[in-house]
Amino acid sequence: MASAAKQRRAQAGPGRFSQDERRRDSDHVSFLKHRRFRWLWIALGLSAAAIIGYALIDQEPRPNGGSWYGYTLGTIGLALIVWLSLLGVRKRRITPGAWSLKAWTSAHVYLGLALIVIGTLHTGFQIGWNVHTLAYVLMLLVIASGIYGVIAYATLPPALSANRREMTRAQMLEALGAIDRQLEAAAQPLGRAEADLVIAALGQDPFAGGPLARLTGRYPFCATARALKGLDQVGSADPGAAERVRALLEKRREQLAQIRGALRIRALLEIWLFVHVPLTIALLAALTAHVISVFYYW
């Protein structure tokens, strides 16, 4: 493999790499670096461009979402907004090349965020109770939601790996099942009411407690952690019994955690995708009764 790879430098001349190389190389680099940050660059220079205009402009009133720079902006504002909403299609359409989904991603990014530029000075900083501020006031949330989303992205998968310990979500479910078999069987010689706590953490759902238990990770119901804490109030005619369940309990309290993290992670990741859709397909909304209430009263 590796002479075969130095037979591909040397064919591509010195300081050259093959097209396959290049390609796997940019395979490892993040969609916000993505051909050394071009996107950025390019929204940078267009949000320069925006408030350089929006300044050298001699009009009294300042310019506004009504005189020919505003339209300008709106009109650029409302093709990228339309645009960068078809990042979601794009994804479903797997293809190489300069529109790869990496670089529609950075794009979407990055055009994102220029947006705030745009759309504040389409605006002329008149702000007020219509429809038109409601899109302003929209285009803001869909994008803070996508800065979570990029933040997210960015930060929680590292700690999702580092919380699965190598294992996928079957093998954490097959130790939990180890464990409670385990359990069944050291619980045994326990009195009714030790037995009672540890069949109740058994036959409780390890996924109970709802999205909001999952996005914070805090279970207030857990059997478990209940049998527990009742194992040290509960006097016991068997201590040896009594302290191996516990010893087990406590294998299994771990176990949930790792579990429960796992979950917590993955939710904190996929949560944003519940409110930036639906509140792009609201902003769509917004701009097009914008933009019909504009023509209409031209």
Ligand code: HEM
Given for the second form:
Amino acid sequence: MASAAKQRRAQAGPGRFSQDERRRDSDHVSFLKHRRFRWLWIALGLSAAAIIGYALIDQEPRPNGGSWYGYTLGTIGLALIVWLSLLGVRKRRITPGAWSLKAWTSAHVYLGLALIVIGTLHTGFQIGWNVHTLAYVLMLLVIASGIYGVIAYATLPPALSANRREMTRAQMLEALGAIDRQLEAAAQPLGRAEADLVIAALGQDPFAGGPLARLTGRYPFCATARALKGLDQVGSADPGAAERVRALLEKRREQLAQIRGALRIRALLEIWLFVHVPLTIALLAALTAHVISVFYYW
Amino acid sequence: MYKVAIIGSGPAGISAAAHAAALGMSHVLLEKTDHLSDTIFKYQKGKHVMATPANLVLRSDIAFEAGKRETILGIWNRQLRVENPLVPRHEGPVSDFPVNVKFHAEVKAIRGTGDPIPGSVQQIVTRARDGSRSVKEIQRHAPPYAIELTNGEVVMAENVILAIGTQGNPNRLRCPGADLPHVQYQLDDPTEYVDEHIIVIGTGDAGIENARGLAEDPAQRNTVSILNRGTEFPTAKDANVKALLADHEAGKLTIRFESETKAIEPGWITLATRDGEVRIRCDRVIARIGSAPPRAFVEECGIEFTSEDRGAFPKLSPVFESTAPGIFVIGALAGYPLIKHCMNQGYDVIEFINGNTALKPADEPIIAAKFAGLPGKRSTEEWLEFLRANVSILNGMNPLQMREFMLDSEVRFFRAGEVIFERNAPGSSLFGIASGSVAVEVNPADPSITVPIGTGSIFGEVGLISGRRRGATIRAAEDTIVVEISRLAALKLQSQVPAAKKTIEQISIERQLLQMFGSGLTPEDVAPLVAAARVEEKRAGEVVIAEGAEDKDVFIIRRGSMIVEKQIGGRPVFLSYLPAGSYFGEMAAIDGSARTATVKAAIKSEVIRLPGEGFLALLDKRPALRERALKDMAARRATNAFIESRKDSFSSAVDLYSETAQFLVDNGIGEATDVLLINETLCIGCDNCERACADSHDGLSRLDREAGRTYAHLHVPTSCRHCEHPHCMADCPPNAIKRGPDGEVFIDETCIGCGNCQRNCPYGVIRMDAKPPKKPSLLQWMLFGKGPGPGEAPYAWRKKAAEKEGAQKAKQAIKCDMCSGIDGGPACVRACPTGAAIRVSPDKFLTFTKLTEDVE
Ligand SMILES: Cc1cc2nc3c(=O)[nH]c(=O)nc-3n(C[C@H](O)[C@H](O)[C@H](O)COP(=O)(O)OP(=O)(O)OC[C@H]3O[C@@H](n4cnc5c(N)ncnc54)[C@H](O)[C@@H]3O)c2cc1C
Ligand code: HEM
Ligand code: SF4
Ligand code: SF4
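So that was the form predicted on its own. Now I'd like the form predicted together with protoporphyrin IX containing FE (HEM), please.
Up next: the whole complex, starting with the chain shown before.
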């Protein structure tokens, strides 16, 4: 027993206790504010230095990527882009060590923004229809999508939390299932036309509706909403049963709204990655072409 | 008349019966059900039964090795020549024995039929619900024993082996008609019944699961009702209650609240409800109203237990003989829940009865190994006696108890100057000094200041009692032999030897006082206080000090934790959180005022009550102490005043603080040492924390981010809190749950997958699952899309991959181990991209600033 404990201790290496004690005293701090905006200051410093350099250093024959200063900026920019791309690996490779993804994200965001300055200065404001400009534009698009991402990350979580009301996604679906079972039983006494409406509502996949519906939360073809409307119009043979079904459909609509709300917010939180990541890959390809062509046509 | 009657056909009973048969001893094996080994028979189908401890040799005529429940039962049936259609027949050669088994033979009483044994009177203490005690005395009679069965039959035997396990009997209904044949206490297969009106009584987990099972398939057309005595479900798991309520709403079954059974007749049942009596159709009654442990029955047989403690076991001699001569107790009932132990004891006890008292127990090599590296050549017996005689708290043990005790303990030798444990190391074991002495470094700043503890005494009791880290570094002052008593062995010891409990309590109170008030106090100074101190247990929520009251006692928190509240503007406001080791109540004692705040237990706790005058007398004697107390008091006053002042200007912030703190305490933070908290204003729901957890631990996530409660955007996910006194440890047959070097509560590989810990953890953080095969690497996934990618693989993938690899691994209990042994600490926290996930300790987090600070 104690020998097992000793063994574990040996593996733990030194410093775990002090690491843990610091961690146990921690507080919720967002990636934007990480270490009192450390990476914001570093990025600002880097950008300022690049601008000052650009202004002071006499670049011959004119400022562009081919001058020595241009090469310097280009190298920094390339290194940054490669490093920024590695976030995708860091996020998925949970190796030991005192790193945190939050610190990485913080640095990623601010250094990524600094690229606007560094990249732009690297171009020397020479824009044209070529692979070099393609790389530049791709970079700006990646950054633009990143900015959207940060805004989404900073503003949407409270809505996600409020919509959840302590329920997990599985529980939301279970709750819907429970309502559906009640509906099925309650709809038995209804007439043909009304029953069809309920059956249509029950038959519809709660995830039906394309990406647009998912992003906007608007489901114009929602069979539950239609059944509710329809029930008002069709006169009923058994008003008591119809009333019960109405109440249940109302509950179903609310449950669907919660599920759809969750889907919508999550979609808004994720959609930009479908731009950010593929464009990153395209950017890396364009950069490769850009670098090779520069050296090839030296 | 048999030479021996064996009661209960669990692993202990059948091993004994087979050995008796092998020796040609006249015997009978009495089993109350219609099959062998009811406990194992009731395991989940296909359960992988484990044979731990691995280093213990099996000494039995009956075969046993790790394997499927069906295989093991199949072999045992063959070996005992029993046919049972519900267990697949085992093919292949086995050695079998002419065992005389009697099924449907439930023993209800055992009486000696010889002369009264002079001076041998059994006292049975029963406690009523209101706390009153009554004592019943039974005169013991010599063997032979008359064993009475519930069907009226009587079996006579010279010796009795009691091997009935710890399952006990289901509590029975007591209303008229309770003995009708359609009243049952168990439900094996809910699909067996169709077209019936069924009443399930009891809304614990068992009742709920039965009722839901019966109502599950509408095609069975059962009308199912479940009776709840009140309106709440205090004894059932939350998930079960939710599912039951949903079924009720869906009309699948009916919950009848505030209903009790009045009478049962064929076809009908009468219920007492709030609105009077109702009589409804009822073809079947399934009563699941808990079960009574077998203790009462065992005591009635003349068998004494070691103490009144609920966890106590029968008092036994080295040959398993109880206080009733000729009645032997083995197996789980004797305190040995592992199948291997049970089987070995079955063999041994027959040998003992057969006169072979020189037989060495099968665990001899394990115990001998524990003494191997020690100086001084002693035999195992001599070592055991050496420890028993020298360590004062072990004095009251007998040799059998010492052996059992040693299985969970270690003996260590330390050279002069060697560190035994360090300050702030986690640890809940207790140490006894068998020879030599140790030095306690009472001042962390100056290791040269030490206090000695000598031979025979104990140390480490603070860790044992409070569950908190070691308070001081302790070194061997000379060459020293200590026995390290695991938490479990220490708990057992205290329940077996009341004197040991008393000693530990005394010493711990004295040390706690010395440690807390420090500054040169001597044991003589605190002696009067120690003598007047009383240990009191407090329920969660129980008020220890009430605001405005005039009492003057001072309290020390021995285990658990307290919260301090004050009524401000007509509402209770949370002032602070006090962990174990703190004291409170000193203000009223010192300045004679009324209590300024209410202090109540956050969780089940123990406090030491010190009389206020005694405390004052000590302060008068020691001005340095007085100064310290006044300083502490001033600091507390300042905190309280700060929060009160906020109440006027920032009332809503104080309310938020107060309510959040209460919410966290309600969710187990009060007993946590390290807890995961997610701020939902930051959480983007990416589940990277879960994925990181799975990828750092054999591919299974030990945390469920979404599940769990949320208040004011603070979310407590389903993840281990690493409790100070882990509930999960309470009932683990192989003692697989331990506290590791980083303070984590972890489960080691000896887990047998019984699921007890999962049931015992109040926070639902333990899951039972099989370790999945390895996934293709991250690179392979990123480049070629091979494998399921990062995080826990879906169940279908795991199943398929396991099949491809051959047999699926056994299900074991898995839970958070705080990423012990991994540099950098918990992966969930490191993998959170936004800073939403942190792991904290309650004493650091439950403060006004942390709970009210905004994050963006
Ligand atoms: C889910 C689960 C999984 C487990 N997995 C493992 C494992 O993998 N490995 C392991 O080593 N241990 C395991 N255990 C522990 C182990 O099963 C038990 O501790 C062990 O069976 C105890 O054996 P026993 O012979 O003392 O009593 P039991 O096996 O409990 O047998 C007692 C027998 O006595 C009968 N009986 C009771 N009262 C009377 C009476 N009045 N008259 C007549 N007969 C009576 C009962 O019907 C029963 O057949 C597990 C336990 C559980 C609950
Ligand atoms: C050229 C520059 C950039 C590159 C190449 C780049 C690349 C990447 C990559 C590869 C990822 C990993 C995505 C994944 O695997 O899920 C990522 C994530 C992210 N990027 Fe960028 N990025 C760049 C600039 C920016 C900028 C400027 C911002 C913000 C202003 C930004 C914000 C983010 C955020 C918030 C994430 C998500 C982090 C997470 O959820 O783990 N990126 N980026
Ligand atoms: S598993 Fe449960 S009982 Fe055990 S330490 Fe963790 S939270 Fe506490
Ligand atoms: S860890 Fe849990 S499941 Fe495993 S043996 Fe212990 S109590 Fe049983």
